[in-house]
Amino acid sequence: MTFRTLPSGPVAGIAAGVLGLGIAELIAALAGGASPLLALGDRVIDLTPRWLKEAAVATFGTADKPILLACVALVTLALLGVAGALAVRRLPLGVGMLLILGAVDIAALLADRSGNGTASPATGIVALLIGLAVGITSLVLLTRRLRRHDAATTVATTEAEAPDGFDRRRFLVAASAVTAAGVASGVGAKVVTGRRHPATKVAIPATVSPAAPLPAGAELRIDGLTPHLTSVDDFYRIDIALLTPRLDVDDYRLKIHGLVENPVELTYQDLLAMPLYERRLTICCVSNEVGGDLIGNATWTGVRIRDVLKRAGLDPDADAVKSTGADGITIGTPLEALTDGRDSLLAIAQNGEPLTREHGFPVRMVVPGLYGYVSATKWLTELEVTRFADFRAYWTDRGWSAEGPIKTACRIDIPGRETMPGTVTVAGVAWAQHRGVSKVEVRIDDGPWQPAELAAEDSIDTWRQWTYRWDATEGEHQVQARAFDRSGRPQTDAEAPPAPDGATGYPARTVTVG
């Protein structure tokens, strides 16, 4: 089936909404109100059972947002098409559908934390408003031939079907300008958004406690082996928002509030003036599985927290901060993991660079061993010192455990699938931060625990990357792996899955040699 003969009703629906779709998300830009597709994408995000969402970030990664808006878009443009053929039947019924359509958005909108920092939900309501009187009008137009036609008579698919006096050729050369109106109004509101929020340059001040030089033999240089340190570009992102939030920092403002003798508001200024530390750090998301990439490790720039958290001055009473991100996400995390001494910071920078609006930029919270949906807060404007009792964070309301440490894990990054006989090098990196990595066997097959060699230790807090020579027959084998920290503890071959505090068992891989 071509363009030339799709039904003609479904063809309008698609053409008048795509059309009252963008022009609503560019009064929205222009006018600094909230998206209506973004907001309508995170009410997704929202409603998605937690086993839905483990899924789609275990095959998906960090596409996981992209192949989501794709899919609200496609089931969008499917319903536009049912509204067409409705209102050929009988247009009470496609602009009903229209209605339908633009409630559920508003709900949407009325629900935003898209927020992106300004944007008003109220003005993409009104936005969202004109855009669907501008659908139906168009609705009405693009059908008004084809309604004339018998209702009872089935849409009409060919030039010899079409009811009297239809022009198929000049209907779809109507449908393709208001279609290409919509998307063009679409565009120019990703554009007008990007030109409202340019690019942020600032300059990071020296620190007053740099990080330690890398001890030699921490870096490995193995082909294959994943790097000690993790460059910015290849660093994972998991997060809720689906359009980056935006933030000025000449508008920043974090709020230090709750369980507090005086409240606290910093400007990125206030930050910037107060001492520095430099940290190689490495964080890990909680929906990481057996084996996976979903973990990094970066030098990171930053005030630390329980230097923010003592000018405020802490109940006694206190045992957690709820912190919030522009992106609407709210954290719980342990308030000891804040002030025991660990570097846990309110990073501005990542590997000496100010960081980029998709790692968090300008503030993001970094707390040693504990996995980021407790602790890795991005686009930070909120804490509140509190207690775990008197408050639900986002991921805990979707089952998750309110308090995750991290567990002892290890990967293995090479050999590939299949190799040749002879010496092969086995690798890769181990895990167990603010306890330390103490050692790591590997198992070819179900022989006996062979240990691996460890590169030099950093910090107790980032990875260690791991080698060991395999004597490699010809066959198919499985090659495992475990981590000891340093009080001898390995980690566990129970399999779990990520939900509710973390993956468990062995990473294991099977290799063909020959």
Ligand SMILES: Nc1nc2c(c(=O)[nH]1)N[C@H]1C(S)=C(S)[C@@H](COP(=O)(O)O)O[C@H]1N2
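Remember, it's a predicted structure, so these values are computed and weren't measured experimentally. Residue numbers count along the first chain shown, from 1. Throughout, rigid core stands for the largest set of C-alpha atoms superposing within 1.5 Å between the two forms. What changes on going to the form predicted together with the ligand:
When two forms of a protein are overlaid on their rigid core, residues whose CA moves 2 Å or more are considered shifted, and Ser176 is one of them between these two forms. Put the two forms on the same core and the Cα of Ala472 is off by 2 Å or more between these two forms.
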Second form
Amino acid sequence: MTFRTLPSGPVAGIAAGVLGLGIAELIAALAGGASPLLALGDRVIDLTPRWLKEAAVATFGTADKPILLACVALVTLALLGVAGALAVRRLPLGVGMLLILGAVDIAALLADRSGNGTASPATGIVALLIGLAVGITSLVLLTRRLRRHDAATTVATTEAEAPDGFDRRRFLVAASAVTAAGVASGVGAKVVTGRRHPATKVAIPATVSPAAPLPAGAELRIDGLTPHLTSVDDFYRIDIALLTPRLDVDDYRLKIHGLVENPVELTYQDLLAMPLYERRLTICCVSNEVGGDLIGNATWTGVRIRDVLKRAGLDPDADAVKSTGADGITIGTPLEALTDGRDSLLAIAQNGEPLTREHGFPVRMVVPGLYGYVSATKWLTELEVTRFADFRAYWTDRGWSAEGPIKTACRIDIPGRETMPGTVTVAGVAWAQHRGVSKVEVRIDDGPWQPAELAAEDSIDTWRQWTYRWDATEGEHQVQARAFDRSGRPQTDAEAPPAPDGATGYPARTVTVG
Ligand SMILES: Nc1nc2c(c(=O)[nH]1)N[C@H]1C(S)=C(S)[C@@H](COP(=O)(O)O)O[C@H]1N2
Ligand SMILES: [Mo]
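Right, the form predicted alone is done, so what does the form predicted together with the ligand look like?
Zooming out: every chain and molecule, the one shown earlier first.
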């Protein structure tokens, strides 16, 4: 089917819809409203069942969001096409369909969690209503001649079937112009939002407590082995933000409220003026599969969360902190993990540089020993001191455990699936955050478990490299590993998926030697 033979009804529907959406986006952007399109995308993310989300992440990795947006766009275009086809037959049907699509988007805007920090859902709804009016008007006008002769030809779709007085060329010119105007408005909206949030340069003041120097022997420098420190570029990224929030340090506010003696509001400057601590911490995603790479170790600089909570004064009844990110996420963290003396930080820098937007600029939480979904809130805007019994967080609402201590685990980095016979270096990383790794063992096929050599311990809050010399003989072999924490407990061999509180099982690799 070429453009010339495209059925006119759907073409009219799509053109009118694109213009309506483009206008809605542009008005929302100019007036500081929430984006109707992104609200829809957010809603789809939030309503996606867990199994489908896991399958999507497994298949597409971190490209899951662009792919989701493309799917939402395709489905929307298809529905607009149907609206156009209906409008040719009976106008009220086509208009009704646009109204239904508009209502769905209004519902999404009302439920919107993101608003990208500052955007107003109400303004987004007004923008959408104006866009809807423009879209309906365009649909009426574009299909007018197609409908006028409806009686003569029941379904006017292609040129051959077109009614008298219908100039297909003129129609296509009009439809293209309408579509182009819609696309131009959408591009304009993007430019406006980009302008409003210029990247801000910030300088990180000196810390009162720099990270301890890395012990000699903590970095084994083995080819193919994960480095002890993860660069920001290589650091995994997981979040529900369709559009990475852009927060401005000049109007940044962190609210601390709830079960406190006096609620506090801190600016970015207030945070910078507090004592800054620098620590290496390994953070990990609960969705990490056995052997997976959703884990990274960085140097974080920030304010201690307990110092901030002390300013507000804690109510003894509290047992949790519910934190909120500008993408609308809510995360529940045991109060104990924030006050028991471990290095829980409101981080402002990663590896010595201000946080990148992807990793939570300007302020995020990092908590030793807890999976990210219960502790590592990025784009942090709010800390509510509360009780676990009194709230549900984003992920706990979706079936994940309310508490998420990181499970003892390890990963085999090398060798790959094929190697030469002889002495082969087996190596990887092991972690048991806030308990510490005391031992890693390796097993070849059904042989005995053998101790691996451990790199020097950086701290109990970071992962630890390990290595093992294997006399590999020709053939196919299975290499397995397991880690022990400082209490002497090995990681469990019971295989479990990531949901609801972290995957378990020994990492294993089949290696062909020859
Ligand atoms: N605002 C916000 N913070 C968030 C999330 C999120 O979706 N939104 N995801 C959490 C999860 S599940 C993890 S594993 C870590 C990942 O942090 P990173 O992307 O910097 O590696 O961020 C946590 N903080
Ligand atoms: Mo995560």
